[in-house]
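A single chain, nothing else alongside it, follows as structure tokens in the form predicted on its own.
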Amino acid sequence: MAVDTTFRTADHLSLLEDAERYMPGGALGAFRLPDEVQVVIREGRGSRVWDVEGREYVDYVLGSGPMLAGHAHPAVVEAIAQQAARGSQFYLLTEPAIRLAQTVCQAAPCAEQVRFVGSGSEATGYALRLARAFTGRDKILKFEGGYHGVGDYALYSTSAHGDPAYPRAHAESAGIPRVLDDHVLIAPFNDLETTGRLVAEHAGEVAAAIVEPVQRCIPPAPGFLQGVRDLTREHQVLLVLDEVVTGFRLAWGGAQEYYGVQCDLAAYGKAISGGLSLAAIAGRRDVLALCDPRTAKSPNHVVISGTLSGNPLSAAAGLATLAELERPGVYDRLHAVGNRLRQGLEEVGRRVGLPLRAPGEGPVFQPLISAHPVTDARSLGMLDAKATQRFGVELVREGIMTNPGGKMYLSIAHSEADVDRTLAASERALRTVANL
């Protein structure tokens, strides 16, 4: 049965009110619900949320990905508990975040030490800042349609913009020096002639090149991400490989194992968390070298610190996090019930006569309605917006909570009991889009 959301009684129509009054667009972020559908919610368990009024949905945002366990883990909550009796915050070495450390090293391929931070954002920032001391270069190039957190560097050209000039950068926010326009280059995602051509007019300039494995729901031409890889070997430039959603999602040596690419610093957040805040910065041992504290009277010193960074509680979760991950099959499980779903709504969209793609990796897709392939950000930009849009508010009216517009993230806890709930739901929606 539908979920009817544009009924909210007067304690939940209170709260809203006071999100809008107190907080920018009564908004947390970027990421609002539109009004129609907005709610406040109460608590999350497994693949399930509720709101403020009791109401259930399948949830699919999982908190923007880091609830890669499900809400409220019993192991991940324990491990919380466990730490905080102990104490939450020290500024000092705890062995949660040796360990957690450890973990990460073990993992990651490119690994060999970790540097903790306290969000996506810091990890990306400060991963290209290592970069442009370690070569001695300003420059930096990012792919079209790429999102690397909300940093100076990152917010150019998230999406297309007219046609392409590239490498000329368009920055996404007001506030940003208009002298990075200069130090930022743009390449298509998935055209590795373009790229190539653009790195070798600009050697000696670029310190590093940043990508997406998985660019938003766009998943790389096979052979795209290797090539990449020489590229930057072959003109000294550091490869970052953004693995903030793709690490220990895709794998748990992440998209560097699932794809089989080497890298020399990457990117991490999201599922290493357990739902609290922390990110890390994985690399080479001589690149993180250039933030050890006993080196900050150096030239080349890089100053990379935050007063909760590594904080125990993070740290204790994510260890609880990764330890699920660890067990036998989760990987395979959590692509099939994702692929599953994805399949499934692909096959809606033919019942009903949509063209519904949904673009991505089992566990993290993003469904849209488009009638052109998805291979780079101005095909991605070529959807039906608005039909898209409308669909992802069905959802939600369905109780089915999804980000409209945006990316489904899966989680182990999601069952195919989940799915089979959700396709039938989509097709409700979807019939409704239709009759618009």
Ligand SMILES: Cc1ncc(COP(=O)(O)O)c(C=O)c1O
Contents of the next structure:
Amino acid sequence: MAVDTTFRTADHLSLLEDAERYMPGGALGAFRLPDEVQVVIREGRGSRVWDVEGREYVDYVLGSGPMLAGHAHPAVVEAIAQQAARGSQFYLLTEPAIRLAQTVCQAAPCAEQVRFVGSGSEATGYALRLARAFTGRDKILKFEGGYHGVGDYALYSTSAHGDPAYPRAHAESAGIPRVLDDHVLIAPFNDLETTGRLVAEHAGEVAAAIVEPVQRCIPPAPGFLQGVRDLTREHQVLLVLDEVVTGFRLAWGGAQEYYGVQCDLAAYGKAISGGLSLAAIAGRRDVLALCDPRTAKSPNHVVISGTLSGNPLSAAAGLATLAELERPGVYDRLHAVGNRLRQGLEEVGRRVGLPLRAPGEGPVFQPLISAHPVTDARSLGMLDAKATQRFGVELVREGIMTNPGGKMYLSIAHSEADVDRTLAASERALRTVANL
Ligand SMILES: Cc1ncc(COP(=O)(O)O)c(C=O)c1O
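Next, report the structure of the form predicted together with this ligand; the form predicted on its own has already been given.
Zooming out: every chain and molecule, the one shown earlier first.
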């Protein structure tokens, strides 16, 4: 039955008013549900979340991706409870942190060592700092439309802004020092020729190329990632793969394994934290050696630190999550269920007569209404943004929790029945959009 979020109880509305009163935009961050479907969440279990009125939703926000094992997975809850009873923060080495580092090193092809940090933004920001120190160069190259968190270097051209000539960078936030405009080069995703030309033109200045292997929802064209690997190697530019989304999600060895690409450093977050605060820079021992605290007096020492880095509670939650993901068949099933949903959405689009696409991979993709195939930020920008957003809002009304206009994440708890329910809801939602 469709969820009607227009009738929120007085208590629910009062909570939302308090959110407005005490937090800018009534929001936790850059993301906020549109007013008409704004709700306060009370709890989650498996593939479902419930709002404070007890309305149930099949959840595809998934905490923005970390809850890959599903909400409140019993093994993760147990691991957190056991560690909490022993203490939740020491700033000293703990076994969960060491074992999590070991697990990442065993899983991630690039990982000889790991430095823990607090968030995905820190992981990408520090990976770029390491690359600048290692190469003695100041510039970084990123791809138009790629998102690497909120650091000053990262927050450039995260979407297309008209047709400026590459490599001109567009700052996405006020407050980013203008001097950085000249230190970030922008290349078109999936365009190896232009990327190669830019790297060659700026050889000797570029410390690192950073890439989301699946850029938002756009998979890499065959040969693209390998091509970027080859040309960065040719010009002694470090390749940083941002595996914050793809790590432990596309495969146990992340995008590195799934697409068969090697990198020098990788940023991890989301799934490795089990839903608590933890992220990591993984990669080459000789690069990570720059942040060895024993070299603090060296002129090339890179400072990477944080009070809660490698927090044992987060590490325990991460380890318990990864243990669930390591079970045989998990990734095949995750891809199969996700791909059935993606294909089902496109069929719904054909039945309703709107070009609904679901680019991405099984475990993470983005429904969008667009007449154009999506291969880079500029073609992504040609979508019908209003209709796409509306479709997402209607999905929430239908009891499908999603970030309207954003990505959908699957967990290992999502079932075929969830897919059936989501597809039925999608058809109703899309018909509403078509009739507007
Ligand atoms: C690809 C990618 N990199 C980095 C980040 C930043 O991670 P965090 O939000 O934990 O800072 C995100 C967050 O969504 C992301 O999707």
